[in-house]
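Shown next as structure tokens: one chain only, the form predicted on its own.
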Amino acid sequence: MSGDLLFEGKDWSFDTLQNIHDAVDVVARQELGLDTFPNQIEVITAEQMLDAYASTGMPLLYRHWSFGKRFAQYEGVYRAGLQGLAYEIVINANPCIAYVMEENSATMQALVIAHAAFGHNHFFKNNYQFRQWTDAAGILDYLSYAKNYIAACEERHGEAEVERLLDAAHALSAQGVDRYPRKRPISLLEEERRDRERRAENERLYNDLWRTVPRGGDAPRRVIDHQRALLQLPQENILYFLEKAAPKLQPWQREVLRIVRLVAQYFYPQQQTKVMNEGCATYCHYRIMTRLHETGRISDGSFLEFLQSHTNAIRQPTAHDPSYSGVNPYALGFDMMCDIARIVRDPTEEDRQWFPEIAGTGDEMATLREVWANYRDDSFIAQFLSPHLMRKWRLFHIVDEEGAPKLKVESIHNERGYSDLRRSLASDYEVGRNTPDIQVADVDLAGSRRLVLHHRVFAGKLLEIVDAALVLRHLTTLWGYDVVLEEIDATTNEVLKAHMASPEP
């Protein structure tokens, strides 16, 4: 492929964007074999980009005070020049929506289109986590429904009442997702239709649940066992449990909880694939922009501008650098993609020992597409972080034991440390380790209706007292009765601590 320059200088027009998109499309499909949703590219201003940031990056979302607060924070640091804006936002939808800022230069528009409209787009469409948990075809219609439904609730019940409910639901949104695979969920629109049909039946079931009061003899045990079965205890999805079983919630309040829960579930795969998703998009944009330069479609000056932005994105400060804030997912993801391509094309003897299934197979894009489709961050790192990359990154593993006077270097990047380094870094990306494992354990069905939750404690990590108190307060708002949260050692089942809260009068 070769031809005239797609653009000269920094200026661009809508025709330029179309030409860039078409040229990128050729490289993406014919040379990289990417499989994407159709693209919808929208040009927005910096203020609109700030607005999109504030509302979790979605083009449509219901109103909530926290979005406005976030907008003010972002705008303040942006106007003060303390932080720049990302050049793009991309929505996992069909068609895939990619926002580009009108302030971008022509080179940056090409970079964004290659990165978001093709790299992220391919990942959204093909990774099993997104295929399992998200509905790309229905998300925009569902967000439109959610926005209109909550606006109608505000008119009918008052903004303060709706905000109070949303505050409580948002506080529990991390505990409002299903974490384990099950059969493919139905589309959001179909789920909405079915929910309307089920609502009358659910209300009947709910009334049976709380109307039945044990009287004596053998009947009480059977009734309570039946009620527990209806409640599906224990239940890991707390928002789902409250939506179905909270005694005092009105139907419109249950529907609001359902909206918050489904939106939280939509974002769940992104939490598990940050390194892979950014690594895929960054590797794709690098290959595409390089190919456009090699074939004369962008100039030397544009390519240097691209390289500057690309290098900034994959910069990994050292642990001693004041700007260090952990592992940069762009850097780790891009380096791992390049490393896999190297192993496939030109492996060393060490690579052949560690990666016998892919070393020297010769088709790096086929291997990468397979990896992008079938892994999430923790399993990806556990499977593909190579000794070569561990040496390049100079990785080491530090253990901070409670009560120990000093930190301990458990392993370094040598023969004895490779397996431990890979295992320990992979564990940092397990979502379950970073989100407290809290489940609804029981309900006092025969008397006080007190709700009992269990927090499974690993490695002695108890909840922060202040955070636990705030979340319990929101929980009592939704449940309507006393709530007790017991922290239980995951290995001994010993109750280490208990938190209790009662609803405000």
Second form
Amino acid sequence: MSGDLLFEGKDWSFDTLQNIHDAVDVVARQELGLDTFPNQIEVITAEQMLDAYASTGMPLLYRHWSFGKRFAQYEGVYRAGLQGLAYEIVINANPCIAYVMEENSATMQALVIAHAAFGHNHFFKNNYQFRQWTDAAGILDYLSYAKNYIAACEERHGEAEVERLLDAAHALSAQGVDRYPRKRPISLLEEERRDRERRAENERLYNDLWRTVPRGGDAPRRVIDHQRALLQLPQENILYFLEKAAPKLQPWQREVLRIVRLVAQYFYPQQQTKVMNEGCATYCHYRIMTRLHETGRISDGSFLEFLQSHTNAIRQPTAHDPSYSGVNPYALGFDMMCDIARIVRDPTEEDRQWFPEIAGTGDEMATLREVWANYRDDSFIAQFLSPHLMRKWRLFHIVDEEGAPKLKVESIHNERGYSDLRRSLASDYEVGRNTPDIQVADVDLAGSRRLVLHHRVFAGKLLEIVDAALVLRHLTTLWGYDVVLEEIDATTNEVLKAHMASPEP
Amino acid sequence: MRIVDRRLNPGGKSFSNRQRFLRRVRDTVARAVREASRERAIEDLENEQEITVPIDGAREPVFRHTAGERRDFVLPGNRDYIEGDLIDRPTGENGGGGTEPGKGGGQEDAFRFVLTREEFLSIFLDDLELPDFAKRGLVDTQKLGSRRAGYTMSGTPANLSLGRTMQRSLARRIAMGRPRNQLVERLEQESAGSSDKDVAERLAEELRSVRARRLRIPFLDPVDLRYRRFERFPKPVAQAVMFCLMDVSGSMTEHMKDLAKRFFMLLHVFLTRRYQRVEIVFIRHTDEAQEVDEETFFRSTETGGTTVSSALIEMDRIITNRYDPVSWNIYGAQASDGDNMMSDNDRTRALLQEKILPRCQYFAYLEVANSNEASPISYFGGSSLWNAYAPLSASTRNFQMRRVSRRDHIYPVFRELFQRREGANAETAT
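Same protein, different condition: the form predicted on its own was shown, now please give the form predicted in complex with the partner chain.
Time for the whole complex; same chain goes first.
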């Protein structure tokens, strides 16, 4: 590797970007073994960055007032100088698109390229959640299609009508993702084989005696069961259910629901891997920038500038600090990655006991790549948060029971507390636990077409009542008939509360 | 790897989303705008405005949990707790030191954002409109402007375009081969210094012909003359002056002046929206009137008697001196607590009726009262000024009067005074 400086001072040109990319690429591939989509780096202005922020980071998205609201919010904060803009946005697509702002200094561009164009990029390409749920190659085409489709709907059916539909769909978008892969329809060949087997089995089991057993009046019951099966009930993906089964929707309305649902699904893995994704990108940029400095490709001054941004990003105030606002995913992610690398390279006796599979195996990058590919935040923390790190962070677990006069310290960073701390922190990242578990339970097909939803309530966490009423109203506009939402205690199956809504005439 | 420069892509991708958002929260924003305009100075209304919209205006409901019976927090930075410790619930925002991180499930806060001046004013003035009589006045007082429209061969000497004329003259002289001055001078010198007779004769002959030629082809010919041409076109009157008249005698409290100020502010923003240029004249009076700056107008208090007519006389004087009603739209607003010397009332009314109103587009009288006064509706009897003006408001279209005692009455009263009148050919709101 040559010792030539990639750039001097703050200024950069397109050649600088190219050189930085090439130098980073060498480190990323040869030393870290990263495997990425091809990169596309787009230079944008601060205003365009705000635009991108407002439309959830996507370069193109259909139009809706809520994006305008978000834009107004970000802009307000940005103008007030309360918060700088993010230096980068990266899009899970193939090629992977990384935005860099023209205002960034050359050092920052190097940081962004190492962080986004290699760290995030590698994560997007390899993590199982993304592999399973997102189609990186097709996403931009799909968004472009969605944008045009919705614009065409607005033209044909009026903006107000489309807005009403999108409002309703957005309200339900958290209930519009598949958490588990759907059963794929089986092929005809497979179907035929199964049918043959079933008949053979029936013949084998045939006993004339059964004919004499009286058949009860369960025929209607069976019809209903059959209908329920056709509707795939119970169904946890409410948007999917409405798209397929809502009796009053026009075809174009179903397509709009589908668009909202697919966009929500596309972002679903990002919600579940925030700590890992940022941890991966931050760890990669740290390694890469350090290596560039060691090999004389960036100057001491530039390296200091990098370190300053880096330490800002991974700052974690303690809970007693007035600026505390939760666990910083960059900080937790980065520290855990470093900690895993330490365990692999240089384990203590404790590490050997806790992590027998990886302690001392010596190749930290192989281990990390393995981790990045196969976990999501909750399983990652449950598996890899080490006692060493819990002590370093001085973690403690507090329980606030309703009606108790005081808060209780459940566990702290000591021998007895490690398992509890790790389990509790991991459960904070379970998406399933944070999103209410609501399913379509039943439809009264014979009579009123009333839709029945069930909310399974854990630990007394009922639904927030005002919002629930508003969402239900949206739901009735989509379903077209009455909707009932029953909140059912997950342990006792007792109905705790019921919400009802009727469509507006 | 590919680098794409997107900086030149058209910006403002969020513009239409922003428009949609504003349309959606229009009512809330309108309320916020009204609120904001109460608190700010006149010029500030011209700047970009930060507006706080309560989240209800743009609520995006989703299913979410309540806190439940038991909340668990895993926090960093344990100082000295040990397992099983009981600690007090934190009080206040930062008091307990952030043991309340699980804010999720609560309400979103209201948020702030910045309206551009255009957005602000368009909401601020939503359906306000000039009263129709004022509009007619606007059409009537259109005057002719003139603008340059090339050159012409005839005109007045004042409009002679010297440059263009000389240009044509030079072109003509070159084209027709007018002998140059130097040639004449050289020939003169040569013929004078020549001893040879033949040569001298030939030179003299040549000199004669050159001189004759110079005479035939004049330096400046009438055909060279070019005059600047002006074209007349009808020019809409686009300037306005606003007279703020206020009684500053001891009986005017700070609260009353505050009410008056808010009214003037609204009027000013409204006028700047309608006209290119708006001037403000502040006239305050006790028993004599005086033109002052804004600061003095609103801040200082004088003592002494009250003679309202003095202010009207001053206004009339200033109009005569500086604001020709032909080219200016004149607006007046008078704020007073209504006390006037009885002997002055007739004179005041006569002045208003005969001198001021005929020259004004619109004149509003705002009677300000202390906030402890009961609802203005229950106000009987009327002040001496109110009673003096009352007959005018019934008979004269461009004069209105209202009484206010509370800040939040200002805006409705203003709207009442300036709302679109029935039958005004205003663009239909959609």
